[in-house]
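Next comes just one chain, in structure tokens: the form predicted alone.
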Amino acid sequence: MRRLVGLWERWLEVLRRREPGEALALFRIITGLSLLLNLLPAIRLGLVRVLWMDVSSGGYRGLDGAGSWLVRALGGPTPEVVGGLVAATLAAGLLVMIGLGGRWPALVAGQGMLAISMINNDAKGSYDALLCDSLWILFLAGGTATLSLDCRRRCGRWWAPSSVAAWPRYLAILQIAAVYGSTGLHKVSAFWTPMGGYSALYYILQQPTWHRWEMSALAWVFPLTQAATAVTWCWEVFWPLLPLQMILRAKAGAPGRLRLLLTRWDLRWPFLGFGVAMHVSIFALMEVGPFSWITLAYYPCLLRSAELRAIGRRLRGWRSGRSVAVA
């Protein structure tokens, strides 16, 4: 008995933990444009019609019936529901990403999105689910206590040393954990395998639907593609570590050898390195949506906010030398 009250004592005291705000109104910020660049090319080349209406109204397929909860209260895959689907999710997702209005434009986006992707199971992809997982951490957690439109409202300036509450930068640190990690497992194919040749690489960005251009030159490069076939399964793989790494070095001084070994080199930076280039990389070379920018939102909440101000204070003196210099 002794030990569940102990345990639970733990768990309220994660719970009331607090901590600047910085991390997650990073995250908020790169969750509201991931949004927005979710939904905007879909606008801007004509396929709203196409691919989330029925066909009877101009799509290209039946979706009678289609949709979540919310798309058939409102009388299913019409013109009218998806186009006000459409707008008022953009809208909230603007809001989301400029810091006004508080918790409640993430939980708008955040059901607009998940509507909206389950219309149609033919055009959606695991990053809308991310996404929707996204916002809503947002919303259980606000976010527009600093970095916002609120702050600036509130305080005068859109930067203020308001604290929030700790556990939804854990939350969310656990959630890209399981999302890289299940996605390393998920990868069964030989070809990221020594058996396969470490070619699953390779045969993607061979792939019409995948590449943004041909790349049959990487053929001459090949075995550069097969290291990054395997470091990139070794990286995702190991990542569910990760959270558990920044749980020993928080309790720096434990006893135990083991402990001292596990937390001797701050692993974060280079998984955070390697994932911010695989993304660019990614980005760069591959047709994958918003992707890259949904799963980078989340980064930010690895890191601490002491952090993420010498990072913007670096940010800040090389931008000015650089202006020096051209001057």
Second form
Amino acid sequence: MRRLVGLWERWLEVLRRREPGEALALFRIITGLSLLLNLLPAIRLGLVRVLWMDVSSGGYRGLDGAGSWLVRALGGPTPEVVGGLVAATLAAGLLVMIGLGGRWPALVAGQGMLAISMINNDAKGSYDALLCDSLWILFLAGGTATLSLDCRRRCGRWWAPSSVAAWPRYLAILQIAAVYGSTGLHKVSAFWTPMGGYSALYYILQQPTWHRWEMSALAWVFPLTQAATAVTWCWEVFWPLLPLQMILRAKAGAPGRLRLLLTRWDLRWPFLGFGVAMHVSIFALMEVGPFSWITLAYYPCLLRSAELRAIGRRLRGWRSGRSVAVA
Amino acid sequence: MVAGVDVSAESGDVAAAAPPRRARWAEQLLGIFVLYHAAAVVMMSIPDPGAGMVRSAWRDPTVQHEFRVWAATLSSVGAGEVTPAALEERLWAFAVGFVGWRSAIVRPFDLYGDVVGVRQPWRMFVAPHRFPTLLVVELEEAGVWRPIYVDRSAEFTWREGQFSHDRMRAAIFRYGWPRYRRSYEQLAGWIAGQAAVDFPAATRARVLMIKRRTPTPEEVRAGKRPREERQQAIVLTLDELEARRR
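Previous: the form predicted alone; requested now: the form predicted in complex with the partner chain:
Shown next: the complete complex, the earlier chain at its head.
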């Protein structure tokens, strides 16, 4: 019993941790932007009515009884309800991105996105679910302590050295580990394994539903797609081990040869590097909506504030170096 | 703390803003809530066969091909003579049991997942579809049929923007499977309705899917193209749609 109480106290100690808010702020900004990228193309193409309204209101399918608890409570996906939800979600997404209004816009945007995406289950993607996860974490976190309009109004500048609770960022790390680990474990097809010749990515990139253009040319670089298949599968399946390694590395000086071996290298950089390359490739080659951006929003959460600032300095240096070179 | 590790607190570069002191009970509640949320995320991430648990979908050539590959592999590694049919039966029984077990595990988180929207449906690119479908829309004008839209075509691009949007693509991808027949028919009805407006001279619309096995790399290099099959054709009379609209 005493041991349990001790564990509980240590858990509460973890929840009391504070840290600078840049990682969470970047997570918030990219998530807000991703929400806009999720909704605006559908609005521009006139798909709000087609996808999310009943056939009696100009939609393509019957949607009787569809939608989240909110849509049902509002009386179903009528034009007024859907229009209102889209407008409110879009406005809340903008507030999330610029960081105005504290945590509440994230709740409105999350519930709005959940409501809209659940109306037509045939036309939703995993990115809708991940976006809702992100917005729920942002509601719990707040996330407007710095790099936000709230910060500007409060301190007169965009950046402030205020501290935020660390646990929402830990939840973000858990969430992205769950996404990658779970999607890796779902990939039970032989094509992801040596039995299918590691040919999954080759065949997926031939699918007209997802590819940006006809990609039969990949047949001439088939071994490259095989290598990418093998690495992608391993990277996804082993992703949940990354947070565990981070926890082990945080306990520096703890004894044990195995621990020493497991914590010798900082695996975040290869994992993040491959992840960025993979998501940029997905964006370049496939049309899967804003999934890549919603996922990449989680990446700053894996870095410490000092590391994010160092990256920012390097980017600024690179930009000014380029301007000097151009001049 | 080891440099580069980010799961511990950083205090060195935080100036003022002392952490807000929470009441003890609020801290305890937060502790319980965060644990519950973390458990929900982990449990709901357990792979879910979900939409794949439709026996008719298992008869699709893509799925049958999987059974053949796995059966051959199992036979070759000394698991006895495993036939694709026997493997399918065993897997079905296992999957039914697994789905039941998973449902029981995630039940305490169902309401939370539904209301807050933290369900974890990460069933992405589980397997390449070896026999994908392409949506085709054709019109009859003066007794002659002509295509107006073909998926991924540069030539037949009627309402291409709408059909190419990732949400529409997701729906069209699903409608290549027999279990979505009802929704596919509704989509065909909507397409015909739009065609009646955009092409007043047309008399009928035909919505169909072209199904084609994806060529292997060897076939592509040899210039071979697998045979296409036109299926799921639905023909609608545009006059009727127009009249219904009026």
